[in-house]
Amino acid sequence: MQFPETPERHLPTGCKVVAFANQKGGVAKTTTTLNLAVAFAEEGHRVLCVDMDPQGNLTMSQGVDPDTLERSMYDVLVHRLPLREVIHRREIDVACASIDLAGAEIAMSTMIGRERALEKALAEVKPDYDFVFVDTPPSLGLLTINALTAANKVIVPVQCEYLSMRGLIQLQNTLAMIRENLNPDVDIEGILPTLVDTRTLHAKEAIELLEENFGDRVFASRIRKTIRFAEAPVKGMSVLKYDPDGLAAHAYRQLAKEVLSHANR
């Protein structure tokens, strides 16, 4: 995969927006968005996470109750509220979501330029951050299209099961449409095998199939199944904070190094 030239180690040059997308649910999309963001922050980067999922799992994973929010990403997208007004400072900065976001697609349906609502909202805060990570809902609707329109790159978490991987084709078709009509520069940064159970032959075959079809777009990092991913959000924190020396935290630190090395190419 070709990446733009960047100066040695002077990363990043301007704020990079990375969307985490897969229309299939339960593939560790939110887990990856949060923990990779915290790993980037450990490396000294200024990171904002934007929760674009009405379920608000990313918001809850940082100890914020979506049901108590007076303002959320719904107000940013529909009422043009400044993005700064929905940012909560936790381990990293989080632009929070609530269940109201479920009504955003209908509320935005008659808006001119509705696909660019997130892109416009991010413009005012980009100077404050090196990276913006956008967590998307498990669908290819208007919220995900907003994320892909605003993004420079897309990371695709994929559970190592055959049915999960079939959704990649649909995502690629959506990306092709967005490149043609809305954002010609967006591209897949990498495909991340998640929830890997290394004991099963099926997982090994699934990874081989991914690598056959997508080559070096598949990250070398692997995110294995662990109970830590269920336990950490209950405590309102990332796995890196909850179990800093565990295998899960190590995996996301390795992924952070891999993603940053890609951007340095």
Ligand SMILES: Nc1ncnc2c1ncn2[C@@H]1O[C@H](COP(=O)(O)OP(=O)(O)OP(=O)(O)O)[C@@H](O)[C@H]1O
Second form
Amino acid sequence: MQFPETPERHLPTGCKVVAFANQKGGVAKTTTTLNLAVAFAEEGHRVLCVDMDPQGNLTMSQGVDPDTLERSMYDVLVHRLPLREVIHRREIDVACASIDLAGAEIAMSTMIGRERALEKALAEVKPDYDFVFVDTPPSLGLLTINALTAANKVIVPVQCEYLSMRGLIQLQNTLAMIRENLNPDVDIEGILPTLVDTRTLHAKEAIELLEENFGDRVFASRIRKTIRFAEAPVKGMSVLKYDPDGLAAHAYRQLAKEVLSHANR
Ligand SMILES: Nc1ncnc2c1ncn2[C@@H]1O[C@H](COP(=O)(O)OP(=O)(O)OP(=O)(O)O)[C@@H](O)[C@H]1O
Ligand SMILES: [Mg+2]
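For comparison with the form predicted alone, provide the form predicted together with the ligand.
In what comes next, the whole complex appears, and the chain from above leads the way.
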């Protein structure tokens, strides 16, 4: 991963923040955040996942019921509760979210520094982690802007179909705006083809189109469609734990190797 070598504002540690973003819904942002985090943890890295989505899917997929949470990312962003207090220790550490986070965008809208609430909250926990992975909701609103402002890098899961391409241009425009105003060094680490159905010509053509437009920003790893990804969250597990020797687990381990090897480029 090509992270800046000089320490940045709010980044006195070696901790890297990676946001998983795509305003399109259901493209495997949450699945990728969790499973890549667990694959990084298997490689010996200390990883924190932050759930910035009011749907709380990441929270649920580690077996935490969002409806029972007394404190969550809402309190961190809006009331400046220390982030440590919403971390639950599961396969990896998860800073949990619940539906009240949906109100955070409005509650934060009049706050000075509203785009930097997550960046500020992360500063105190960064010394404890090598990586912070931030899952974002399917929108380019203030929650996603907070994630992109706190991030060193962005991984963009993309479902392989033509319509996804337009969304990527929109995301790139948002990133350009963030770079200009809030976080000069944030950049796309890679674009990840997900939900790939290798049997169809459409998927093959869509990947080719992605590569034509985004070149070597498209990861070599591909995540194929398999029912395991739907089964694992029901058990509150990553696919790496649910089916450790399966193709799905292997795909995310492969992606972890690819992302980590970029650090040495
Ligand atoms: N490779 C895959 N094969 C089959 N199903 C998958 C795969 N990856 C994810 N899924 C399933 O697709 C659905 C959407 O995945 P996920 O929740 O990760 O997407 P998302 O981008 O986070 O969605 P949202 O935009 O709503 O947050 C889930 O039911 C998940 O289990
Ligand atoms: Mg999600």
